[in-house]
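Just the one chain here, the form predicted alone, laid out as structure tokens.
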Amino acid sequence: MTILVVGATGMTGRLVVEQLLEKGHEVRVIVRSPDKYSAEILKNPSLAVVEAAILDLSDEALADLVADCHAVVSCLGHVMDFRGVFGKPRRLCTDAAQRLCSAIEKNNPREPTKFILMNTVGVKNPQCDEPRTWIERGLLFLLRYTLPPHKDNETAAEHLHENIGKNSHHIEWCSVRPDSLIDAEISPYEIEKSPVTGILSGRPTSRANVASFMVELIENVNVWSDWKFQMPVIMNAEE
């Protein structure tokens, strides 16, 4: 399969790329700094690197990059420093998702392209009744109006749910919502429709497990059938 990965030099995106290459897929990446990859990965003949900021690419260039792709994976996120949180682009995840989806539709693929968005458990799933405590509601309200990255995550997921929906002939999507991300090896993990505990007391999720689940969504027809058009929560299994 051919897969485009954006946000591919981030801590989770790099793992997605590595796992896809290990499984023999053709991987395209859009990155600003290819030197974040090891020399070994850059020499991999199955990796095609486009050195650019994704929002600087033209619509035609994006359409060329998603052409013939079986899946597009977005692991984009904001750098968590002052400039990354409050500087531009404030709608990185949303604008990238919108433009990539438009690029897919422009190519009019014969079979639907899978669009997988890495999001966050802090974004509520509108398809489920996800009760939040008053403390959680207050915190999320504060984040929504004071920290642009949280709003960006919300509107990116909203675009898939409301604008793409379930009736597109060209795109099927899944928005993966990890809980607290940690660095750890692949281990048993659980997938749920909604958080099993409050968002302030959830279980940690290894980035390797998030990458593994995304690869499963791409490769495994049954897993994709279970979770397409949904916003699953991923968390490490209880020991």
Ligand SMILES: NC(=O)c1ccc[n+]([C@@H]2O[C@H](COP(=O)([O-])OP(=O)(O)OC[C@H]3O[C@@H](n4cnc5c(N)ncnc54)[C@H](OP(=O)(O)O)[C@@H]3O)[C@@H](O)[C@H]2O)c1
Second form
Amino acid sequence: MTILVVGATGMTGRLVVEQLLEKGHEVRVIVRSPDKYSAEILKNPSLAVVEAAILDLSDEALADLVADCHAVVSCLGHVMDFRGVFGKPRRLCTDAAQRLCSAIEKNNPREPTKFILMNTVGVKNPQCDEPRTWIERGLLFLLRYTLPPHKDNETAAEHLHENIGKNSHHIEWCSVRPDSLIDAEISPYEIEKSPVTGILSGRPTSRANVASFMVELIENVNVWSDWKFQMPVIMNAEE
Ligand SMILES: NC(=O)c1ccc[n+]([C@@H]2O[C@H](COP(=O)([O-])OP(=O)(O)OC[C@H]3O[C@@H](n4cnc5c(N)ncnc54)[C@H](OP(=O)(O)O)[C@@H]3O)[C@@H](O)[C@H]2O)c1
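Given the form predicted alone, state the structure of the form predicted in complex with this ligand.
Expanding to the full complex; the earlier chain stays at the top.
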């Protein structure tokens, strides 16, 4: 299969790239700094690297990059420094999701392309009644109006729910919501429709598990049929 990954130099995105290459897929990436990859990965003939900031690419270039892709994975996230959080682009994840989805639609693919968005457990699934305590609601309200990256994660997920929906002939989507990210090896993990703990007492989720679940979504038709058009929460299994 051919898969485009964006946010592919990030701590999760690079694991998605590595796992896809290990499984023999053709992987395209759009990255600002290819030098973040090892020489060994860059030599892999199944990896095609486009050096650019995704939002600087033209609509035509994006349409070329998503052409013939079985799946598009976005692991974009704001760099956690003052400029990354408060500077432009404030709608990195949302604008990238919108433009990649438009690029897919423009190509009129015969089979729907899978669009997999890395999101967060802090974003509510509008399809489910996900109860939140008063403290959580207050905290999320504050985050929404003070931290642009949180709002960006919300509007990126909204785009998939409201603008793409479930009836597109060209796109099927899944918005993966990790709990608190940690760096650890692949291990047993759980997938739930909604958060099982409060967002303030979240369970750790290893980035390798997030990557592994995204690869399962791409490769396994049953896993895809279970989770498409949903916002699964992923967390490491309790020991
Ligand atoms: N931290 C947590 O506990 C947590 C929990 C749940 C969900 N999340 C969400 O998970 C997502 C990914 O997390 P992560 O830790 O894997 O991300 P990360 O390591 O920070 O990687 C972010 C990626 O986005 C790219 N990027 C940042 N700004 C960009 C820009 N202006 N233009 C183009 N590319 C840009 C980075 O490229 P460069 O390498 O070039 O900078 C990098 O590839 C985020 O949306 C985050 O909100 C985080």
